[in-house]
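Next up: a single chain in structure tokens, the form predicted alone.
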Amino acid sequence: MLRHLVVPDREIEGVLSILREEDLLGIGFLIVPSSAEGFRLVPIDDAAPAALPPPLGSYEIEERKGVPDKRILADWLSQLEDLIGKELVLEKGDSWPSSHEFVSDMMIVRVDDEVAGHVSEIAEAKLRSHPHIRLILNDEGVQGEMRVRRLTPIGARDGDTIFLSKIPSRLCNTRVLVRESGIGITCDPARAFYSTKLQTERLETVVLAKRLREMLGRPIRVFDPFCGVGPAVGALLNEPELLGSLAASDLNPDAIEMLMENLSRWDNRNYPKKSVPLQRLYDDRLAGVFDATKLRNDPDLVGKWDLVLVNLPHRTIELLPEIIPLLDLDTPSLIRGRVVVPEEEIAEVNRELVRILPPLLEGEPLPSLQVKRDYSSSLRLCSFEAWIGSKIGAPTGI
């Protein structure tokens, strides 16, 4: 018997993305219809823990015999062995790109220098073992101030034909529509930062935002000054009666152009077709291109927001003094952020957070970095939330 998540049809893509990211998907088995109309059963890996991480733990589980997926020929390393031989696969060991990221019908991998001479075989093996994938991209790292990944096509599929060189341009389009947590998101990871690996983070932010709404007794006002194409605000907008006012800005015009398309879809309103400078588009909506380091200089933005998101992990601590003035300190508020930091410096950064922040909300825990994953051999990608007290509240600190 195999455990299956009982998932509404409209949430399938989002759940699959999380399962793949957490390595919890039952590989080699099909998603099958549920006896309940409008639901399907998604297979979970046998090694998955009994208590699944949020939000997966909120779904019902049904045990039934797994239905083998005969379309999957074998795992990708078995395919690679067929192409270059088992001995070479074993020789290179952990150098092969074991992890990957699915973005719609694309797969993003990072090929180490140690195996760069076999990039075509890697692409072919990945394409063979994942028949739904159109394009394989090699991630050569985030570059420039816009945090855009340099993505190089290394393989593509057109029907039954696989291309490993001279890939037709029509197959190399990286602008796609992905499904996440019940919403569609237009993105292009080659033009604006977007990662499916942050979906769990975004859902955790929704949980925190709902708690803040309960605390304030009204819809909350949210500012995302590093919004990218908008996946974080999309998750918040998808929650009924959660958001009142919303502001979303980014320095990247390409990101804002896609944000406008996404807002039109999520908000059921007309937004500009192109990128525009940060401006008030509706009474309760501001969006556009803006440099977050200058936000504190705009009196129309300062002191107006209940929740501010800080998703620029390499500069979060540096930029916090510029972001804090956006908060409305007359009532409790919340900062949700991400930080890349050496593991040995986490305790010191925790102390720095408390030093920088305004008086914290009495009764809430101190902000503390939570390690989410390894960013490199020495750096850790962490998240935190800081509950800020009102001006009349007593400060909390260390």
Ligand SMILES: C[S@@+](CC[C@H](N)C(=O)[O-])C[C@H]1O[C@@H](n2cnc3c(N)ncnc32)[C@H](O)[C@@H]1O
Contents of the next structure:
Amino acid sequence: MLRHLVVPDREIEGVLSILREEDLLGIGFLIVPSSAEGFRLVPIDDAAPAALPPPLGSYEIEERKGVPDKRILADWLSQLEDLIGKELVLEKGDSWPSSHEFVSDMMIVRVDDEVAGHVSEIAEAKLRSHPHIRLILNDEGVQGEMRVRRLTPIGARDGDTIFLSKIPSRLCNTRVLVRESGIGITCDPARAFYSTKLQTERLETVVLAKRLREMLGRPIRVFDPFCGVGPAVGALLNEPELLGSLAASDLNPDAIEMLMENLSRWDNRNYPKKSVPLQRLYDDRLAGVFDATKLRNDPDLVGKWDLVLVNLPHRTIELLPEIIPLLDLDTPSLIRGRVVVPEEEIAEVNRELVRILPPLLEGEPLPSLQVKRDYSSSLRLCSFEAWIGSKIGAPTGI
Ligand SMILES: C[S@@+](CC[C@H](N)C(=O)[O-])C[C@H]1O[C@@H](n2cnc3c(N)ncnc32)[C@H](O)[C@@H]1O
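Having seen the form predicted alone, could you now give me the structure of the form predicted in complex with this ligand?
Next comes the full complex, this chain leading.
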């Protein structure tokens, strides 16, 4: 018997990407219709824990025999063995790229130097074992301030034909539409930062934003000054009555061009077809290219926001003094951020956050870095939320 999540049809794509991200999808089994109309059963990996992480834990579970997916001929390492022999596969051991990220019909892998000579065989094996994938890209790491990944096509499929060299340019298009938590997101991971792995993070931000709305008793005003193509604001806009005003900006004009397309889709209004400098596009909407290191110089932006997102993990702490003036300190507010820190400095950064931030909101926990994953052998990628008290009222004065 295999556990299946009972998922409403319209939430299937979102649940699938979380299951993939958490490595909990029952690979090799099909999604099947449920006896309840409008629901389907999504297979969960045998090794998944009994208590699934949020939001997966909120779905009902049904136990039934898994229906094998005959399209998946074998896992990718068996395909690789078929191409280069079992001995070589064993010899290189952990160097083979075991994990990958799906972005629509593309698969992004990281090929270790140790196995770089076998990049074509890796691509072919991955394409054979994932029949829905069009393009395999080798991730050579993020570049520069805009955190854009250098992605090289290493294999592609056109019908029954697999290309491992001289890949036709029509198959190398990296601009795609992904589905995430019920919304479509235009992204191009070769031109602007976008990661499917942040979906859980975004859902957690929505939960925090709803608490803030409850606290304030009105829709909240949100600023995302490192918005990329806008996935975090998309998740917030998807919640009815959650957002009042919104500002979204980024340094990367390519990201802003895709943000505008996404906003037109999510916000049911027209946005510019091209990237524009940060400007007021509607009474309650600001969007465009802007350098967040200059935020506090703009009187139109300062002191106006209830929730500010800070997703530039290598510079978050350094940039907090630019971000803090954006908050409206007349009422409680929230900063939601991500930080990359050495493991042994986590406690010190927690103390530093309390030092830098305005007086915190009484009754809420102090900001504390939550480790989300290893960034390298010594660095950890962490998230935090900091509830800021109102100047009017009773600040804690911590
Ligand atoms: C880690 S990405 C996060 C993007 C987006 N929030 C997301 O979750 O997909 C950081 C973003 O910050 C932008 N960025 C870097 N430096 C910046 C600056 N000085 N001002 C504004 N944006 C900046 C990059 O272009 C990139 O899109």
